[in-house]
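Coming up is one lone chain in structure tokens, specifically the form predicted alone.
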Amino acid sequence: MSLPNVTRSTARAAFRAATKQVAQKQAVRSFAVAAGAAARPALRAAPAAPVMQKRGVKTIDFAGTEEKVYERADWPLEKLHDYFKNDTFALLGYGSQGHGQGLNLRDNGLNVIVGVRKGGHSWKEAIEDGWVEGKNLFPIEEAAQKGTILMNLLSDAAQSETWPELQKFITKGKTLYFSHGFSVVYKEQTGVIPPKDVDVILAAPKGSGRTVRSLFVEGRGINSSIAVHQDVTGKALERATAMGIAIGSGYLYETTFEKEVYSDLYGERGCLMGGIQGMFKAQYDVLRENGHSPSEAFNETCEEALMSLYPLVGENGMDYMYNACSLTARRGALDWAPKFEEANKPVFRELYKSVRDGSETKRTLEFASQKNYRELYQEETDKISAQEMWRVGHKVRALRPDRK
């Protein structure tokens, strides 16, 4: 029993088909369509509709700490169009974030162009998504020259590699935008030091670029953080906020470049990806060692978590999920949670230290500097897909009633 090889292109194709299907099921129009079409009739209307919320910028007490939150209602589409009427968004890179943010900007009726290596894989994917060479699709250098807001969404390693050439296009009056603090914070290793006469801002969606796109198409909107590294004009925070909404966010909260990259690298290595894979694998293996069947081990480890319990946590919180379960389950979870916390905290402390001292950055840049790094990554992810747990998962997911 084996899985098909899931490549970036097949994943992108599946995602494109899924978002198209979601869009066709939407009963509401995109909040970008009416104003976007009127402002720029040549641009494609959004496939679906983020619904405007009757809320605005506010200060909220988060468990005793007051924080300012910005919402979509603060920046209605007409205001975005007026604010960015003289700007050209040069989106450099068309990976996960470039794809999601670029399409959302385009569907919001804003003037956005894409810059990628001509003839490369991303160039072909951009064409598949409707970007047109010479109109809104250009080589990186040409797009950077044309843009007033340079959105550096190249991979972290590529940002370091291209910086010597790219920096000459970052001239006074332009804005330099990132969605990750990596290159700027770890400048000693990346060499990315922005010029002193431009605003440097960040809007970082709290999810993959595919989620940035799918939540926009569904009429919702991902939550994102915003930050200012350099404020030359005195309006950098305002511009970061407007950018965050323009790329499809539902609400925004403030952070710093440093805190964004520390929390991001820490989180994806921990509970978001690395930790959850390790926990799933350990629980599955112990069940199998004790004679449980593959399907039972997977259902009790992954399927129930992902399809039943985690959605409850996402919608209503852990306390709600506990109260929604049996007394037996609740008693056991309450007893064992502190033990898992005690066992895991030393690992998390080690992880955070490794992120903050630059060890994780060094590892990433050294690995990505290898010419065959993509193949090496694929080998490692192929090993995960070859694990019995995920081969079983492929079969279990196919049995879900909503799957054809």
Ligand SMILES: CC[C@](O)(C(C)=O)C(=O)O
Contents of the next structure:
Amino acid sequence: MSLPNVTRSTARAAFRAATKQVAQKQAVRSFAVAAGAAARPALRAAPAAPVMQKRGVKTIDFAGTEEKVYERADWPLEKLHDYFKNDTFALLGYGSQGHGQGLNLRDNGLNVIVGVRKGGHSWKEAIEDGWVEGKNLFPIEEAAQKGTILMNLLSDAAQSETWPELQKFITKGKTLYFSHGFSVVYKEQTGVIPPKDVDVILAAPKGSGRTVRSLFVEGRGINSSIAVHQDVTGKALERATAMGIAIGSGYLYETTFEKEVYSDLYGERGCLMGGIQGMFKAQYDVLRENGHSPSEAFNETCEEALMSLYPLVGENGMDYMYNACSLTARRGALDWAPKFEEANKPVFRELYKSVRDGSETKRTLEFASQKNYRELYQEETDKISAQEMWRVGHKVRALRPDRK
Ligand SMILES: NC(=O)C1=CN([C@@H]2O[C@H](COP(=O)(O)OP(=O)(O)OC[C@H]3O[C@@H](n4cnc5c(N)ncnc54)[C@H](OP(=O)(O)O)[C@@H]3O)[C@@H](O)[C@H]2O)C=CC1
Ligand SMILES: CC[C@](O)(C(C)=O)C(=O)O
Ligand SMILES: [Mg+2]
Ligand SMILES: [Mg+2]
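Give me the form predicted in complex with the named molecule now, not the form predicted alone.
And the full complex, kicking off with our chain again.
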């Protein structure tokens, strides 16, 4: 495939940056280990890297369960270019994931075209991002016809709505790709039943499309799940792996379509989004009921969590964060954590059941089928922004020294 020099050099720079980042992290870690020996309380170093058992695939024992993890190191750019030399990626949909995955594929020098509704919001965004009508930007059906790998990144509801028209373009020899198990797993509700003669694969970034892009640009890479629903060629897993790397992932964790969708719907409704809003709100409200000022309630609930403590958990784990806090805080947190666990578990059980039995899918599809769903959604999120907690948050964030 002939690639523009700029694209090739952007892609190489991203890969070089990734390698450099690893070296820098290792240096920082060695320093931290040396410094940590003298530090108190002990901020332990990260555990030793797992032993690689086969190039490109690590079988790692996670808490007694052996799991397969694939890595970017086995898919250098030249290999990706060769592997996909006869392919056209038709990226259908240009929301958060379409944007992130599409730009990463393009910067990786792969042959990608975008398919979205002409004149819609995504169409405009795609043009702003440099996609050109008639060259690499087309209406959905035209892109689907041209593509050999159909990346269905329409909204989950739109995947089911457009399926009757789209399925005729999924012909023998093509690959059908998703970033979520939703459409295929809940087929009774979505009607999405892929033809029997194509590979059906998934690479689902475990993070927002914004992060898929920003980590790639920084030379890093998001974690993604990969899975195979249908393997006609005998190469579907390899293809899912190559796709996962091509869209900008660093590590790929093997799963199934079912497990991906159940855990994803559960996680986003729980700790990732719904749970965190509910927990923050409850804590904030009780502080306010007890006469604390808005800024105090916000700082002690959201700002400190997001700016100081949660990044420490992300970096090195809960014990690391605990150890960075006072003994007073640690004693209390140790006592109260089990109470929160006990209080929350029934809600999580109810949530998992609601995901498994299709209730969450039904709700999503019904909501999205309303003509004015965008306005309805906006009304509900506007109500969250209008909560005192987030109005205060807006002001507190504006006072961050780096925002001045
Ligand atoms: N958001 C994320 O970060 C993540 C998403 N995923 C998965 O990736 C997939 C894409 O999600 P996401 O990127 O969030 O996109 P959205 O769910 O925000 O969907 C946006 C895209 O769908 C199009 N669309 C919506 N309705 C229709 C319709 N009736 N007909 C045609 N096109 C339509 C929009 O086009 P238009 O602008 O013209 O309306 C837009 O291009 C989903 O399967 C999702 O679960 C996976 C991991 C994370
Ligand atoms: C947490 C929400 C998510 O599952 C995601 C960004 O991973 C989504 O569907 O957008
Ligand atoms: Mg999700
Ligand atoms: Mg998710």
